[in-house]
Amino acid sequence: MNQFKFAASHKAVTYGMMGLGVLCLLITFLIDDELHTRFWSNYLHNTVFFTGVAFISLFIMSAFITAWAGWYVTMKRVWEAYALFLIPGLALMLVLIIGLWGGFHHLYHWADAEAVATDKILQHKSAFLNKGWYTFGTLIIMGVWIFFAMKLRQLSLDEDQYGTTEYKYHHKMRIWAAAFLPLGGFTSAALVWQWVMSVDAHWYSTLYAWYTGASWFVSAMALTILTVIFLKFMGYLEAITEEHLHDMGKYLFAFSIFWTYLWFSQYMLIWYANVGEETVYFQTRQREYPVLFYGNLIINFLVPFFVLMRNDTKRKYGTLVFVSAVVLIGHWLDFFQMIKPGVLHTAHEVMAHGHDHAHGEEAHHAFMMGFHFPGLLEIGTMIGFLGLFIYFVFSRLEKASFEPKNDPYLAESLQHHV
């Protein structure tokens, strides 16, 4: 079958995965702090982790339609659907806009007037960091990577309908795709120090945005072949094979050993330096947050690494199933343990006016649920934002055929084969 059709009894599913994403929010709301760091947190976590997978998704396609690659054609829909959900993204980026502005989240320490007033890290970084270069390059960089999504998904549908042997449609994705490639590559590291490094505002690592990058990769590459597997399940994409699959399957054992290299990289770097300022980061991670930390490269390159090392693991189902999971849910948990420290410490910083501070440093040190290791709220939570995620894809792969008949690569991913 070529034409996929959304059941209502799927979208009954992520409706109620939507449904527990609400309560579980609405939940950790109330009983959570009074800056409601816990509730703002999560929801910064799982808006970033999903728009993230949006963007690598649009950049991937890219880099293919670029590369001239063949081997993808059959299974492109998938991936400008996921490009399409920076739609939404954009839509939950606002909220966390419209929260720092109306000083309804304290998620960021620079956007704290009296303690930039009296930090001169904070001064010295006020030209990037600030209320109005987080507005404005959120909405203008996101608006140019939705442009270009759309763009290249209406030159797709395009091609379907008018594409002839000459192929002009296709000539216009690659200038389109190639513009994007430098673009967004650039434009997503400075969101990526934005949204996620400036929680940890003293700090800065200049392999952050490579490492995130990374990780949105191997999330973005684990999502597809469950979502590809799923749709085979069900009776579509015929055409894929256990030889896209194993194509997939190297890019995710791949892409799990780059992000260990940069990894290893940035915290060897900065081990080996010694300064302060940018060991505070590692040490409060690793005496706090051991769990998180070890267990990072446990799941992260340990599982992917010896379950797809075999060469017939990346054509089984199973295994790629078992391991996109982990995987998936182990890049979940980098963006936990990259978000929830920093943030928790802002609450502490921002709660000490007033309050005793010894209290806070005790407070600071003590286990907390939903920081120090994700809850059955975080848990809920995702599950929600996946169920928006879900379903924001599948009502857009209802509107075109699996099959781009009219892509000059068509044929070579008919035939593909390793």
Contents of the next structure:
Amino acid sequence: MNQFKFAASHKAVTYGMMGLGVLCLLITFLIDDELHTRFWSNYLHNTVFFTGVAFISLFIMSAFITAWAGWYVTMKRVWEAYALFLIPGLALMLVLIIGLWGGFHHLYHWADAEAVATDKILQHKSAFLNKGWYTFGTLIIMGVWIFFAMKLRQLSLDEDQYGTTEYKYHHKMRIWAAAFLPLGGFTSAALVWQWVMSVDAHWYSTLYAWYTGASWFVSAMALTILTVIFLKFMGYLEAITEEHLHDMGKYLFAFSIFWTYLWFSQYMLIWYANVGEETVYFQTRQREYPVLFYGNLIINFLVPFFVLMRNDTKRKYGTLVFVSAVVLIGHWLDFFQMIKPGVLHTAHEVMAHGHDHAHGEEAHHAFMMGFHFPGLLEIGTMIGFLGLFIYFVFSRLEKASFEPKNDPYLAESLQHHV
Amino acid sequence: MAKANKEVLYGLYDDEEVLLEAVHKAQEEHLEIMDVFTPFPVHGLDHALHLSESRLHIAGFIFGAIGTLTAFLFMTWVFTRDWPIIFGGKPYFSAPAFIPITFELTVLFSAIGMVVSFYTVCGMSPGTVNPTLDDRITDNKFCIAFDTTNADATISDQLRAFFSSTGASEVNVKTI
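Show the form predicted in complex with its partner chain, please, the one above being the form predicted on its own.
Now the complete complex, all chains and molecules, led by this one.
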């Protein structure tokens, strides 16, 4: 079957997931501290995670088109649909922007005018870390991404309908895809700095954008494998064989190692140089979030490394689903620990206004559910966002045939053999 | 290693697709193929010949693991027992600093180990002379070879018939 039909029962499941997510967000909001730190940080965490998956799907697709890759075209509709999730992603980001201007949340230390007034570091960074840049950066950059996602999608659909053996649409796609690569690469770094890294407003790392990108890449690949296997079980995507899954497994394996490489590069340079302003980031995580800090390496490196190392585990549904699910949760936890410690710190500083500085520091050490480890509410929120993602992606999949029948590489993809 | 001479009947093909079909046909007719020679890897040939998976990667893993342990344990011994020196105020046992070298030795051990295992298993040592059936099988010809040392005339005829029916461009006999 090439035409996807979003079954009513599946739709109901995604509604249920979204309902659970909203419920969990509401409960979080009600039982939260006076700044609603947990609510807002959960919201930021999931928004960034799923928007990033959408962005990196667009990036992967552009890279493949530019590299004249052929193997993936039987499944390119999945990535096209993923990339379009940038649109709801922007809507989700708008809520954060409104919260920023309205002072509803205190996720970012640099947005706090009082703090900036007495803080030299924040003053120096204020040319980039300010509400205006945050807003227009997000709007313009995500707007550009959405434009490219829709452009590539449109060209791909037009090719289905009007494509000839002159491959006019494919040539156009190649130009747009090549243009997106540098654009997407640089702009995503700027947004990652604004959205995630500036949570630790005093700290910075030049590797951070790469690191986050690798995390998104692995998440996107894991989610793709899960989606493709699900669709195969539903009887779709017969053209995708274990050969294609083998290649996706290799991507999952390779980029898990790449992520580890970046994780270690970032860690080792900071550890080695031992500069207080930089080590504080890892000190906090190692001392106060040890389960997340070490667990991160186990589930995002050791598990995919040892399980996917063999040839045959990349070709079997069981092992692929297992590893994909593990690293998907793993990278969600990775973002969790990128965001939570900084947000908690900022919240303590805001709440300790009027007291002396040291007072805010002390409050850190007690274990807090939802900050030091994700509680049920965090998991429920994640399921809600996942439901939204699946709902959106599947309703986009319905709009086009799985088989891009006029793609020049279709034949190559159909007989792909590794 | 002294080897008894073998009489080999071999056919040369011009195209890998034709070769692949011939291999399938030989399997159907239960002809015992001695070996197949191609100038480049042919997709699906391993599968068609029912070759078992190479165990070289297992050797690679074991050599790699030995490399990991060697590097990590050696550095640990040197820096904590044998010659402890403080570098940059770090503790004697500084795992992060050991990681890059551990990684390098893992790669080195597994690479060298696999090369040596491969050459040993293939019986290739310096000075080995390997007879070739035909020089063109390293260039543009695809070859299926049968061992006909002890074969009687009917089998030889059967094999020749097989070659002509599957589109071999040349059939020769050579004693190696």
